[in-house]
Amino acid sequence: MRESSSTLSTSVFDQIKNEIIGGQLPQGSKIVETELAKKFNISRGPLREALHKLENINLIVKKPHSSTQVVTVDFELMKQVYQMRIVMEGYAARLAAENMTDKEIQGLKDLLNTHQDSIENAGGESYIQKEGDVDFHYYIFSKCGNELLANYLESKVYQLVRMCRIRTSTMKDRVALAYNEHSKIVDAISNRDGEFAEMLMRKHISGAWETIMKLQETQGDS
């Protein structure tokens, strides 16, 4: 996506991040600085900085003088992550209704239309909708007017969301449902009804979490 790798540390940070999210570095696996440094052909200095950044976005956990591990996204953590989404994205929707410019709201409507098209054309192809879902949520919180909020969601919450293998996108039914819910949220924002937008967004994400929980029960842990 972004090509900001002006320094070795940030470059390696991006690479390791992708490997963790992609699963090449498995959850819970032990991280040894010397090994990783050799792997990326850098010294331990910038590597340690990269690891620090990864720790700060909750992708690895460190104990001083001791072990460093890739985070394990268990059920409890995922529950907390979705609680954070519920409260933060809910409020972001409220702020968006209050602060977005008319032009930005029009952009949101356009985004929604492209998603509708892609759903119709792909006949419910889940992957596209999944990306669409992410785009939709990104659009709202990145333009809500509160950088602290947007930055936290992007840098800490969504990294962990990506690491959750079980996705609502695997449920075909939910694609259309999600679109309808998105549509109502856009209406509320367009009507400048912040309170309603917040409530709808909370319900929307709560619903996604309920779906994940059900899948978790039927599929077992992962």
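Given the form predicted in complex with the DNA above, produce the structure of the same protein in the form predicted on its own.
No partner chains or extra molecules come along with it, only the chain itself.
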């Protein structure tokens, strides 16, 4: 049985998304529909549907009077992403402490345990999180009880965050610190202390941004 147009589009959307996040499709590279259609053995209609979805989650951009390109996550865009995260994910953590069920909180604790195992298996060298509910931050905002907030973070910010994280996920000093900060956020949520959970989340994301700024300065000096 042949795959439906919608199924093909979703499959190609996932493949291109993963190639952008992973860097196989370089930032700023031109999107050439004929090449992608041939590569994925797909007709132009489903391909354009996939590209439209990628544009909606900010992974590709249309330049006025020019071509469609893979997004370039430069310093200014990262700055805007982290500014939004500090505010929105901070408040999502507050809401999570107030609204998560006991079962969801236990799921968050279990998730953190799997992350600890993953870090140990990597010799403490990396803290790379997969997409979706196995991602600490995604888990929290997706279960914060505010559907509009969660949907906005997922559809407009989350994939850009994943691209930004590549810069810090293998920095050894940041690995241990990020895990410890995650643990404290889980404790605050578990204790139903929304104010403290928000403060810790904002501090955690601010720290990640400071790391990126220092890295940027170092690379600029080299």
